[in-house]
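We begin with a single chain expressed as structure tokens, specifically the form predicted on its own.
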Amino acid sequence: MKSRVIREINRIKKLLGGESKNIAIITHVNPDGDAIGSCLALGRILSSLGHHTGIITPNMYPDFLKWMPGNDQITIYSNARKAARELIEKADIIFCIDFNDLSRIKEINDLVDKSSALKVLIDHHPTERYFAGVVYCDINTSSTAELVFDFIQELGFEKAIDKESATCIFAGIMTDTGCFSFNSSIPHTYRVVAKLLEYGIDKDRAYYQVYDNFSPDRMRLLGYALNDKMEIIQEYHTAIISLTREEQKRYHFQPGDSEGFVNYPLSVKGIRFSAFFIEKEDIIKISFRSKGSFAVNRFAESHFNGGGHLNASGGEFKGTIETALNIFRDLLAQYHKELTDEWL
């Protein structure tokens, strides 16, 4: 079944190939490497074509993503509401990047919803509802960054890609595939990466900036999470890590410090399903990862108001972290067969 959804591509091609436009590029709350890399690459490319672009994130993002070219041009809504609002109100075109539901941009939701600007959606998360006038989506693509590259090619603007925008696209692909360990089984992904290398990007520096650039507190928090908080449930080939707000405070937690924690238990022999619970001010955020065919996106959607990809998804729970953990443990029995089937 064809998974790519393309709608009104000729319309946006005509608009972007014509006179200068005011363009707002917006991504989801708590943006990750794919979101930031995609926005920065698209913003740079469209600016080089003569458009006036502004990039907006709903809130702050991790320091280890701030090395990417153009980072200083991002407007953070929670820190600069007036400036962000003006970018949206003046926009002729709004690009919605790496999300497919307006609830994912939190307080910016109403501003975008009420805007008369043409909305363009570029995303790789599954949905049956598309709110934008122009849609470029594919759930089988590794990342939104890869889709940005394809989108620019399809529009015929490939010559506008340079080393800096290629670096941002690579960072998006690299982070959203866990350094090509998941969501990366399609040959096209590697063909895109090969083309990005031709622009002279430094892939080793990108890796260093993202994965070898943490604070001492973050490393100590990781050690604590693995040594003291990792729970192994052998019967269901499942592992859990949880962090309370008090524990985060103890290690001077900063945004992004728990990035990737959910992946570590999958390195334990026999573990197929990993869940990470982190207590926020008013909600419990949950990350899920799996190996093989166990669909964590369906699990998240069914039980924790979430979704995502087959092997990487997220959800949330309103209540105490203890309640969330108990509900999760109780649910595992329902998935005993799926979690214990032969899968390697």
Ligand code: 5GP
Second form
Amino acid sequence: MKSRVIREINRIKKLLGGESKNIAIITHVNPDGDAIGSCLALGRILSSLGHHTGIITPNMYPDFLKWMPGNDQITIYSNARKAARELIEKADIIFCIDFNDLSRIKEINDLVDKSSALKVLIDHHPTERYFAGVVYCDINTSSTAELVFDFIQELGFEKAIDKESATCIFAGIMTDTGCFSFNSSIPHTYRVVAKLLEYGIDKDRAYYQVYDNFSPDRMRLLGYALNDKMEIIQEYHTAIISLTREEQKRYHFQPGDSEGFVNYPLSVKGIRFSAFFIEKEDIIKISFRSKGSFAVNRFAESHFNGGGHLNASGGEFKGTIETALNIFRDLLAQYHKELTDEWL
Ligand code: 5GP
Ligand code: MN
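Give me the form predicted together with this ligand now, not the form predicted on its own.
Now the complete complex, all chains and molecules, led by this one.
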């Protein structure tokens, strides 16, 4: 099955191969390793081709993503609105990275929508509609970072890749595949990783910067979440973890501290659907994960104003965390058949 959607690639090839352009590279709110790695790699590669590039994230991201080469050149819109706005307003080209719906960039949405710059979409999330003039998308690719590598190769600019950009691409692939445990069954991913290793990247360092870099508080919060807060609903092969603001405060919560919590219950025998609810200032943020064919992107879209991938999605809820949890528990009966079908 051909899943790669490529549009107007020659147009962007010509532009990037020509005279210097102002380029804004934008990724989604609450950026993850794939978002940051992809933007930094692309930014570095395009700069080395002679373009003026600026990377913008809608908001801050966790400390364990701040080690990647070029991190200090990222403009965080929520901290530096004016600078971010200027980068977008003067851009000839805007790269939209690791999202396909402008609502994912929150307040920057309007600026990008209004801009007359050529928009280039590089992404691996499902969609029926592409808002950009140039598209390089594939829902069957492990990560947007892998697509960035393919995109650069396809354009014939692979000589512009160096050890630093290769490191960022590797970090994106590593984090979006949970260290090659999911979204990573296609041989091409490993061919790309093999090429990245040839640039001399330190893969072990990339691993420990992301996964062995937690505070003691974060580890204790994980212990608390699993010991005291994990709810197993055997009947529906489902697990829930939730964290209130008071609980976060107790463990001196820092952005990113709950990253990955949603995955743990999937290691419980028989659990194939895991949901994690966390109380934020104005909303309840929810993460969903599944094993097998249960489509958590459809679930998030239908009930929690969200979306994502088949086995990893997210959404949000306006209201109390108790209400969100009750709605979630009540919904499970509707999905009884899908959640209990034979699948292994
Ligand atoms: P996480 O649970 O790690 O925050 O997100 C997992 C995946 O779900 C992300 O890769 C992203 O694609 C998607 N996702 C998370 N939150 C939202 C949301 O609020 N809206 C949409 N459309 N997708 C989301
Ligand atoms: Mn991604």
